[in-house]
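Only one chain is shown below, in structure tokens, and it's the form predicted alone.
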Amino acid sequence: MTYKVGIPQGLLFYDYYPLWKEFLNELGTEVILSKKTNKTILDQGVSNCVDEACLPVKVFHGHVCDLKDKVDYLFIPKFVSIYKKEFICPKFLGLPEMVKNTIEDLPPIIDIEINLRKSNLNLLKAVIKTGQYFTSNLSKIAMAYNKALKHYERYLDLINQGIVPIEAVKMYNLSLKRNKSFNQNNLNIMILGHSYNLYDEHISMNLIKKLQSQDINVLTPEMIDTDQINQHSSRLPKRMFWSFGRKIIGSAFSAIEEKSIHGIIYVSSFGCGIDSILIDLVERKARENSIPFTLLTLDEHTGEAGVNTRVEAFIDMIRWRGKDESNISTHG
């Protein structure tokens, strides 16, 4: 029997999907994805989630609703920590329980715990526990995971070459190469934020594609070298113990100090406690280095027209600044 395992296209999907998919496929399962985020999924998520949750968590609940009647299992890991001495948002820790207690008639949930705060041994336990849902053969589980890692490394390599995760997800199984180079005549705009805000095209309202359609080079945190991120984030007065916060701060500081960008657009979901700190740190650094900065705060009520207007005005301002800032009339 071939089991169907559902993976919601939300939250950490663009961080780990190739790893999860290939591992589960190697174990003989069929991976089923929820549809891409749309209004129906958003409405289902809002209706089946607590009001206090942020937009990405509500959207994730909508993806679960889309999958629950189509699969034998749902894959919803319980994330605590992905690096030693660091944590991620507490909502990830309680995500499986939130889903179980708000959505009815769910299939069994594979809710293995990922907690690398003290040791990477927990990852091995999580891999084995996941594999044992489908086989008792530990060698098969190990081989499946090692093969999945190779696919995941190709995915990360594509991102490092300058391909945004939205496209890299489609390409990692192909033998494609692309040099990490931008058109030197175009604006370089950094899009900052958590991956689940940046790469979900419904949540971000296709921000990346809209900028690229205007011949703008888009840079995201995932495209910055990990060593550079760690180097720049380590300069903070206190240790950044939020893993995604470290990535955002380190990538932003790296791009700002290297003068490789013309502006920053920070995409945040309303009510995100971590972002409330990160936004202030990035904006201060941008101002110190005369880099234009704007913030887009999104929730389920945000209108696309308003977002388009703000982005267009921001890009127009940067282009004006590059061409005409010194061309000031002697009057006034």
The other form holds:
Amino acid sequence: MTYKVGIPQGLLFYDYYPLWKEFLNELGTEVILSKKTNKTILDQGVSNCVDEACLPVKVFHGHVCDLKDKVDYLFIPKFVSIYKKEFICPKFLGLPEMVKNTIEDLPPIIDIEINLRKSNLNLLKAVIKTGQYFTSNLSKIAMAYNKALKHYERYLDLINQGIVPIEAVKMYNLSLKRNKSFNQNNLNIMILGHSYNLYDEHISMNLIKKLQSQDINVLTPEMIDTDQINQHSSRLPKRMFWSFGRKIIGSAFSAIEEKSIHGIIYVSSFGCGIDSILIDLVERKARENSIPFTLLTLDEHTGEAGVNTRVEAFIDMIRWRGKDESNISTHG
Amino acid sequence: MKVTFPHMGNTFIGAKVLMEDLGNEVILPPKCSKKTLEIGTKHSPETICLPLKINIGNYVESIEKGADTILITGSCGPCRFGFYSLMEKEILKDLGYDVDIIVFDPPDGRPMELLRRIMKAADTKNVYRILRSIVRGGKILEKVDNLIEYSNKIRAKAFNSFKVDTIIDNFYEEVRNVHGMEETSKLIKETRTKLDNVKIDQNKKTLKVGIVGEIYTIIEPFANLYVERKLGHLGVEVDKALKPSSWVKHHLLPGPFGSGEEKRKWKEAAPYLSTLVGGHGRETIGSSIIYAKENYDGIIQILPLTCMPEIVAESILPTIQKDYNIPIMTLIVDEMTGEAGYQTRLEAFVDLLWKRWEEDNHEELLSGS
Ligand code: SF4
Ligand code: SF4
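Previous: the form predicted alone; requested now: the form predicted together with the partner chain:
In what comes next, the whole complex appears, and the chain from above leads the way.
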């Protein structure tokens, strides 16, 4: 029989879905995705998670609730580290445990540990362990993984071209190429935050699309070149040991220093321990370089109207400032 | 050089002895108070965890007393504590203070750098002398920890439990005025004798409660609203899963020197949480299981709002509560925590523990007859 493996559409889904999906498919399983985040999923997450957790972790719990009765396995790897000498968030380290201990009647969880902090060899181990849930044929596992990697690289390419991951998820296996170069006359706004906050349309209240529809070029951390990111984040006086932090700090600093953006909107979830540090660092840098900065803190009670007003006011302020500056330059 | 450091329970006593032993002048931050927290809250990012806010308050108050060098420890993840030093430097710079900040980070591949910083802080290159003073400071710290632990036992059984508070308050005041290892040891001894003279009710039945959670909040009485005193007055003997001396072992003696106690906690926690989660999340699970096995009556977890590792632990604790049939309560603290609500929750919890105790003993009486 074909096993059904459930992947919750939350947290690292936005970064790794194509890889996981192709790999699991190649192994002969059927991948079932939870529904896109909606009110029900959010509510279920909130009531099946400790109050103190941050919004995306609650939402993730909601996705697990959505899937648990439909699948034979749940795919919730334990992400310790995805990069040498770095960590993700403490909450990712304990994610499978948080889920197991708060939601009842779960199918078996594939909670293999992914820890690349010391060496990449561990990845191989994780891949084999996952494969072994479904086959004992090692070469089949290796082949499945290699194929999956190819799809994944195409996905990363699309993102690098400026296509946001939500669209890239739909597109990575189409051979269609779309060149979405930035319009020179538009405002360039950088949106910072964790992928699962930015690209979850329900959590972020469609912020990216809303801005794009107002002739604004949206730049996200995923679209900045990795070398640039590493180079800029390594200038911090203290080594950035969070992978999210490196991406957010590196991409923000690089865009700020190149003066390629007109403003920054930081989307954060209430209670995010990592953001409390990152926001402060980015805001300081933006201030030093006179780049407008605003913070949107989201939780389960945030209303869309309020967010819209804040964003509009921010954009108006930037456009107004822009006019002002060009006045000065023509006269002076 | 006039050095200072942030408060964290008794650590200031060990650190003071260490620095004085090396012949340095120490400026102690005033005891943590509402004012300390107000200063800290005002100048720190709103959503940062509580310990950083109190630290900032400590620095400002010490600088106002003349300190020009701040000693702090650090880490390299996975928790926020690893960025405390960076943030704190920025904040003090914003405030316009011209102070030297020396950070003791784990070596992170550069052991000589750590040594260089230690020599700078100690104001001597004599490694032997430095080591000797560290050992002395450590010994004192352990003695103070034991003293406080002892006072918690006495408080629960004392006829007049507030007497114990007075003795301990006096100790904390006097300790600021004595200098070096000998004088401090003497004071500890005298205080112990005073505690011995407090009249206790040998037959009084007390409850035993273990405190687990985020290390700073457990160790710094101001951060946990003096939880051990509050519980002591309710006839509860308190044991804390983490002590300043265990913190020193954890941070300064990593790897093979790490304590066996810590390893035991990890082992106990393994069936529920197999890896580290930063901070002391894994220890919280392990300690809770150990308390349960040692027949404690209840467990209280304390954490600062938004503390990441402890939130992971918090979601696992209900399973421990069920598997081991032991009541566990979680208390969350931040700058808004009110005294009254806190006290009420503690009282309600202790009431519950007493009821359970009575029920159990009632059954025993019945089955025994
Ligand atoms: S990084 Fe922040 S938002 Fe993400 S899981 Fe951790 S605390 Fe939550
Ligand atoms: S363990 Fe908790 S309180 Fe300590 S730095 Fe981490 S989040 Fe903050």
